[in-house]
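A lone chain, given as structure tokens: the form predicted on its own.
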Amino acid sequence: MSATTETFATGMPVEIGKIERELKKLWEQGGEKMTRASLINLAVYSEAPDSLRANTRIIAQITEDHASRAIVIAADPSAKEDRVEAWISAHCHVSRAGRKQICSEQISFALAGSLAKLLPNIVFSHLDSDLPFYLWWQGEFHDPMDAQLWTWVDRLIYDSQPWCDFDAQMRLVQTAQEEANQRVVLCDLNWTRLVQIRLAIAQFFDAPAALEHLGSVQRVEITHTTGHRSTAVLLAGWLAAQLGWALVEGADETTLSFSDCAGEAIRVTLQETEGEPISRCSLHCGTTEFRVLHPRGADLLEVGTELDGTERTHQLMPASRNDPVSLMSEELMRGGPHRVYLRAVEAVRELL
């Protein structure tokens, strides 16, 4: 899509029972210049103040590359009065040919009081045909989980970074999986933040000559910014799961202890500093250091190898961005069941 973007209508109020009829009118008004496109159903649920406006801006950008029917839900379960309101709008982006506008439709809901429990009904009645259903749940999950909702979800997207109790939240997520007979794919944006750093670390060992170092990692240093300790722990969990390390008791806020398959100790140190979610990851294997740096605000990672303190290799690789649009766009481009993520979580779950 072109970078040229137009948002068609900021939101037209509609009656709940007339949404599909009004959407049809919306497309008829656009005539031949507007082409409706949809590859997925993407529902966004939030209980944060002013989330409807914020998420509409996010959806407008996401749909430049990921055409969808978006269902944006702002809920206030604690409201004293019951209320439900709905709006429709379209996000249109000029095609590369510059002739037609490719448009994704958005249906927005504000649910207040006990009507917040209408979430499953709201979602089910407005899904677009048989397209996959992705649910982006912002904030923490509630106990009990609504069994009716999860049977329809193909991919559940969430961000574990701000969770106060990871284990409790993960148990709720796994309950959702069980309710859906394990068909729900779990997509953690905190894991998505690590995509480019994991790729940079993995490429060190593409060469057969470097593979011997995988069994000789003695120390790992990870630097993270404030609030992203869980991101750093997930990165350590990925290394542990991939290399067969076992967690050893005695970990604290800054030092994690593992042992490899041969019983050798590996120490992972965590350091907090201002900057990117993960600004540095160094693997020390004897006199060799494999290092990935993400300078603050940079679009590229600095990836290098040192031997006895002398730089031997240096290259630049793409870096991840930490804004919601970039994270969601990255996640929506990736398929599969995310089994590596689940193994990483289990390797360090008691530390998260």
The other form holds:
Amino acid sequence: MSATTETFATGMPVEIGKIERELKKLWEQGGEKMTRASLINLAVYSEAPDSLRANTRIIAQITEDHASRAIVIAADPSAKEDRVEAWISAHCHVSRAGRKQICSEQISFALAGSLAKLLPNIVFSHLDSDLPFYLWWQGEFHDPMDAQLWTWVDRLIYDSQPWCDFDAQMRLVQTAQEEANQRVVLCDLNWTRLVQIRLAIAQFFDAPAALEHLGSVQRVEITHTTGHRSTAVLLAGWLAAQLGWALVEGADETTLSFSDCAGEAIRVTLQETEGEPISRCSLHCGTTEFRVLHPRGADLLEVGTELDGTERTHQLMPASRNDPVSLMSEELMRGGPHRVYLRAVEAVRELL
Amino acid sequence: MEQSAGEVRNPLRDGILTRSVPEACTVVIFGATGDLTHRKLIPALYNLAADGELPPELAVIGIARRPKTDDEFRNELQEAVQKFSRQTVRDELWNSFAKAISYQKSEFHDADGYQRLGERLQQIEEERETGGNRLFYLAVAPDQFPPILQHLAAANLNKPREGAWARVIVEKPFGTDLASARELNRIVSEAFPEESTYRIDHFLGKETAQNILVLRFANAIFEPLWNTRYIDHVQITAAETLGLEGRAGYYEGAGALRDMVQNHLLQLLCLVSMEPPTDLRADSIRDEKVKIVRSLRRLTAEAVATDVVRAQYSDGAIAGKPVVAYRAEENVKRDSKTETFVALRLQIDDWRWADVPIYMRVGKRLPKSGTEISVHFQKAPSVLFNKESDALDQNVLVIRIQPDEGISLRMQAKVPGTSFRIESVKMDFHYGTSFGKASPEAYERLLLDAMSGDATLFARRDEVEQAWDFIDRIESAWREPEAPQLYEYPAGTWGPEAADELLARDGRAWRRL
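Right, the form predicted on its own is done, so what does the form predicted together with its partner chain look like?
Up next: the whole complex, starting with the chain shown before.
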């Protein structure tokens, strides 16, 4: 992380047609002290009130580790009056070497009324050429989605956690993905939330002797906080997809039933407690329990095994943080095609 | 990343990790109170633990001569980690990690000590369920390697139980010449098979060194040009402003050629000049590297006189501060003939590199610290812009290893204006600018690799011996009565004039760092 961050939060209003020219001026003013850096085009779309300010704050932090051309869009399709406004700004921080200010540029748009539909037309003409384009879509997708978007997007980032109807939303996303010939990588921040817990669970079974336990999981307990049942179900979906479990009918709000390849039953219980999105995940294999705990507010996971109720190993591992900046930074760092995510979704889709 | 045939994979690792997973083991560090352990090894292990990269069963046993308790040892290490770790030390993480650390006082020549070590290992392996895997790290002076290895073998500590492994990491210098390297290899091989021997060269753990292969083989634009038809010459420079920093005892007997060229610089040369490997398995890459060292044209005594320049620094100044001559440094003989600077003109006798000279230089007390490889392409044909003069510069691709890791490409561009003036411009990529996240330390990567059985970034026996075979001929020529002169250069300059002449006579010049 850099030593200091300077953010021109409000930005400078610019005419839509003069954005590139004004950006050039901005860099000329900075002189040799500022170095423009950009590895990706990162567009953020939101229809939430006051999202421009909130997302500018988020982008200022994300760009410390992920140099980007950021395009922040605040849309209000329901506004009666048509309106388009644009601003430019820069987020600068001192490089690790401590000599130069490394800056990412941000172009912000407010689109109101029918002009919100011009999103691809107005906004995506300002992409930095040749760089990959990540679109972070905040909130629910529209039905139908604008097919024009998908010809541009490389990675579509969304958070399925607050979705009311996962299946309907996922269908929209997958249709869009098909329209783009499967080129778009789907990045669900609800899946990103699980990265550190998945790593902690996975490492239990690295040793050949421990690997055998994966074939004898009988019971899984997952504790989640209010509103994060979908995160817990996704975690169960990951285990099911990777371990070859099939969903058995008869699931209720707190119990999911699976059967493994040998037809043995596996019961997954979900418990709701205030705390971290997933505060506990325990795998019971015979008399051995593999347990990951995320105490409330902690940035470390407590990871341990118990045999017949006696603790055998205990370790601290990094925990995911559940704020947008951390989740996005984690997601941008990992990359990859996310095939495992799609398998996990398919394993429990009807429960999400 | 390697996976042996028949190995069962952990399905929960799918999509999470793109490298091999370290296995549970006990790391036994010989030389546990030394500088390397305090500055590099334990901070590296702590950083890995803090990042959740280490298996929970991992245990560390430190072995050294000084008496101390486990707690005293842990306290010393905690101070070292606070000083040298790349990340802030957190008490809860340190306490969790420190539980795995213990200390054993032992003389390296004392057979009883190895018996006690064996008992301790067994106890730890049962308590922490390491599966019997053992990683011995020889962080000691080279003269201690033979007794330690021989005692490990005598105590049967080198023999893993069924289904487990025992590996050894050996620090440089790996021998002082071909004969001693062969002897050391013989001793090592009596205790550990080659596939369990990890000869560490921390340069290979650096992000930029690893990126050389990515740059060459993941980008289609470079490889077609990477040969004698398009490359004029290559320069490799490793410069440091530092002097001896208390290493006189070692350096007096080694010199720049043995200390830097035999290992670090030849490793960089291999990466930049090797053929594409058939796959990314350790031996596929090392097979290609060793072909380069084998193809390095051996220098005769006459060639050493013309193609190698050695020198030693005299009084001078670094960054405006006066510094004393090498011979005036503490513990250095007043008539020392040890070279602190060496420049070489090399040839690789293979199809790709025929007639492409490789210039290397390495030195202490130079004006600036930096390690880089520069690939100088041939000039564009003199038919258009440089018709009336040959003033056009070459395209130069620079791979900066340290500091400020990055890659730059020099090319020609028209200066704006009505006249037709052409100047060199530089396209510059800095890791630190584009990637905000700090790279792990070289030792972190190398320790993880050794724990997961990936020897790609470690030197193989034949590589080391071939490198000594090349170096020995130069050293031998320097020992002759008619040996080429040992030049002097004032500290804070770029070496003797003879080093510039080495290139000047080919119509070339060293790149300005």
